[in-house]
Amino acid sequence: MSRNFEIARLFYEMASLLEARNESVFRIRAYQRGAQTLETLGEDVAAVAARGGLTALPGIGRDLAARVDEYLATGRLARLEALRAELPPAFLTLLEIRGLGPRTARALWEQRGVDSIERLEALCRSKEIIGVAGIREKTCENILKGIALWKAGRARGLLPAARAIAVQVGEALRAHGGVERLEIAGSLRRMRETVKDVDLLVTSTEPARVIRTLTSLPSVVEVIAQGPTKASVRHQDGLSIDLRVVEPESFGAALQYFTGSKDHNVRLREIASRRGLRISEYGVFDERTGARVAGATEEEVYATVGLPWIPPELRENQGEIEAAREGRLPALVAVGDLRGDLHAHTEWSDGHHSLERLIAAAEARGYEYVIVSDHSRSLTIAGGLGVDELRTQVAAIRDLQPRFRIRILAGTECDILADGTLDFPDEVLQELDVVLAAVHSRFKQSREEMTARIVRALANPWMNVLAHPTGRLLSSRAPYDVDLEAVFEAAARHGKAVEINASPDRLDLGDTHARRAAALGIPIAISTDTHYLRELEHVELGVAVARRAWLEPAQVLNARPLDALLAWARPGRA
């Protein structure tokens, strides 16, 4: 399979160099998808090419098939060599710095002669790169942080990106043989919003083969450590990947141990010790005789200390052990419990699909209802709707309804203005089925101003759901300063819901605040904030946050059937 890996590596490089030239995003993504296909292909690509089957592979069209044929015939890619000649030899190393994209790296090379990480760091510290490709002082600070992470060989990644990496690498390991069972462990299995690394556990009769596959993957840029049953590598996206091959009789113990968290594991081992037992990644052992008493499954491990299996999302030493001991573990909400999505946009504002396509996609997911919640008029940057446009949209929704099984809810994501009033008057809001409200401006208001602003919005009788309540963007923007306890008190008093926004950059509310809100009796909406249809799938991320918040279906607004939802949102309306 070495040719598969080599061509995949060249395709990854081609994608980066094309991005540096600011070429079509579709061509860039085509090479990335082609590389992933070859990386996970369980057959020699030469055999596929010989029978004319290249274009039948996912992501391999005629253009990429021609590139594969070219490499198989000549051992080179002429286009790639031409792109390489335009840039310094160390250019791809620059792209390993978090926060430095290919286009910016190219501009730095052309305008400041940045041909190494050492020169990049020096020019950042001297501020000589400010002004190049829009770089500001804050950008310099972020690049220096990226360099520090690169030097440390570690970087925290957002949950969705880390999951994608884990899935891709797992598929590659399975495709190239030797894997009997593979599971994701670590903070990624606990679904934390950011993760430091990816932990993979494998059982195999050929551990050396599995280790060799991992360390040879084209998406791996550095082998940090390697042994007969474990390896640590750095992925091209900056995350470290730790792989361990374990015996089947130890798999459950290893999965429990490497899932963590550390505090949860410490508590578990304290309980075991009081029972004369010792728990390690190899199993549960009788301290007196040394005999193994459990280890093949996690259920066995927990049972030895008198506990039921505890869902990974709860393993943070936040009361889950006591709840397990007392039979109080929650029946956590699952994706299948949700009956609809309560936050979605269309091309009427800043969405990228029509009303019809959104509704059809939601119906295909088996939902009972879906909302259309385009932006309101003040958010001009997102093409917010004016009053007349909103009413026209509502009429279009009502006209479409007979064509679909799913109930189409007419709504809006209405701006909360600086003084806490809503962007549409009440006589307009009351015409809608469900109203979301959110802060999209004036993020720098004082804590007192922001709190009063949101509390006033919650008092509006026609507003239903507070969307992305802290305004954070995990990759770029801190939460605004707000007293969430006061916000939650107002939401509870006025009978409003708050949202877990499943957008990968938001995950807002976070689990701690969502758990507090639910404890106060506030319904929680788990919504995707969909702008592209594929983002409907992000519901899994929102559910993960809800599970970490200990939420059960009864606490989730959009786990309610349609009649109950409408009775809550618009009581008394027929």
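Numbering follows the first chain given and starts at 1. Superpose the two forms; the largest set of C-alphas matching within 1.5 Å is the rigid core. This one's a predicted model, so the numbers in the text were calculated from it and none came from an experiment. First, how it differs from the form predicted in complex with 2'-deoxyguanosine-5'-triphosphate.
Arg119 shows a C-alpha shift of 2 Å or greater between the two forms [criterion: core-superposed Cα displacement of 2 Å]. Positional change of Met450 between the two forms stays under 2 Å at the C-alpha, relative to the superposed core. When the rigid core is held fixed, the Cα atom of Leu429 travels less than 2 angstroms between the two forms.
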The other form holds:
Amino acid sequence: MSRNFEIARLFYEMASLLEARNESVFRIRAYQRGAQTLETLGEDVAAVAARGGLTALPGIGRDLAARVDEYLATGRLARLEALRAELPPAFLTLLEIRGLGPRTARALWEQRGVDSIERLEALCRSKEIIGVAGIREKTCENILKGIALWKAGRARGLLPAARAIAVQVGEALRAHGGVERLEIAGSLRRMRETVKDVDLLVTSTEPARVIRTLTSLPSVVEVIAQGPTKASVRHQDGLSIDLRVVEPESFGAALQYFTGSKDHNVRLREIASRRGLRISEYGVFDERTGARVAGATEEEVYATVGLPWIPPELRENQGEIEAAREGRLPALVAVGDLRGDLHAHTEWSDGHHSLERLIAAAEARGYEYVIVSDHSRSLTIAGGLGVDELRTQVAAIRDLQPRFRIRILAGTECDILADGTLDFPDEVLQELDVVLAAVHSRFKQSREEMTARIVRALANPWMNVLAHPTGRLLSSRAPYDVDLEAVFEAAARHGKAVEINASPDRLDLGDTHARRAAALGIPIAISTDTHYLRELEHVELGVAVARRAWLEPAQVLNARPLDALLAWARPGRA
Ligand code: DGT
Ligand code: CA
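Return the form predicted in complex with 2'-deoxyguanosine-5'-triphosphate of this protein as a structure block, the form predicted alone having already been given.
Following is the full complex, with the preceding chain placed first.
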């Protein structure tokens, strides 16, 4: 199988080098997808090639198949070697800095010998790079900010990226044999918005084989630690992966232990101790006799301390143990409870698909309704719609309706202007079915100004949902300064909803805030803010946040049937 891995490694490198050259994103993705396919392929790629089956593999087209053949015949990829010769080895890490494009990075390498982040930082601090490739004082500051973010970002990864890595590595481990059960544990199983690392648990009859597979995977760039039943490695995307192989009789106990959180586990152990039991990652044991009383499943571990199984998303020692004990664990909302998406864009503003394709895609998901919520006129950079354009769009939606089963809701993501008024006048807003409102500008207002601004917007009788209420971007922008408690109080008073925006870089509201808002009786919309059709799938991330916020379907706005939604949004109008 070693050739599968060799070629996959070269394809990953190819993708990175193409990225460094600012080449087409489709070509870059093609190599990444090809590499993933080879990494998870359970059959020797040479055998597949011999029977002419390469192009039948997912993600392997004629072009990549030719590269595979080239490597099998010559042991080299000429194109890759040519690309390598153009750039210094450490060049690729430079491109991970936000605010530094491939062209500038290249100029810095050629003109100042910048071949590492350390050197880049030093030259920024001494301002020696000003003047190179049009870099000004301001660019220099932005690069320094980018370096700070890069350093922080290496500390924790975003949930979806970490999940993708876990799934990919899990598939690769399965494909190469020896794996019986495999589960994701840790903060990733609890669906925290960011994670420090990927924790994987496996049962296996051949632990050494599984460990060897992990440490030799093409997407693994460094082996940090390795033993007979565990390994810790660094993945090329920056995250580390911890793998443990455990005995089947201990699997439930290990899964419970390594899912955490630590605080939840500490509480559980205290309860066990009062019952004369000791819980460890190996099982639950009678403290007096040492006899094992449980361990194969999580359910039996919880049962020994008199508790029902607790969903991983709740295991943060935020009241779940008390709730479990008193039989009032929430019946958490699931993706299947959602009847529609309440935040989506089209090419009328900054979306990348037509109205029809959005509607068809939402209908194909089985939704009962979908909103069209393009930007409003002040947001010119996102192609915001003017009043006439919005009215034309509403007419287009009404014309399209007979062709679809799904109900199309005419909406807007209306800008909240600096003074808290909305970007469209009331008489326009009232022609719509559902109105979202959001802050997209003047993020630096004082706490008082920002709070008053949003509270005023919430008082508008035609607005319904406050979208991405804090404005944060997980990898690059802190939330604006706002008194959320005052915002929630106003939302509750005016009967408005707030959003969990499921866009991976937003997840806004986050779990703690969403739980607080719901506790005040505010309906929560779980929305994708789709700009590309595939982003409709992000609903899963929004639901993850909602589950961590303890939400039940009744608290979720878009779990309501169409009639109930419309009656709420526009009382007195069907
Ligand atoms: P993070 O920081 O995103 O990786 O969060 P976790 O929760 O995945 O933390 P991690 O990877 O350090 O450890 C995984 C789980 O192992 C953790 O949730 C609970 C368990 N664990 C780790 N260290 C301890 C400890 O000192 N005491 C207890 N009771 N449990 C621990
Ligand atoms: Ca972890």
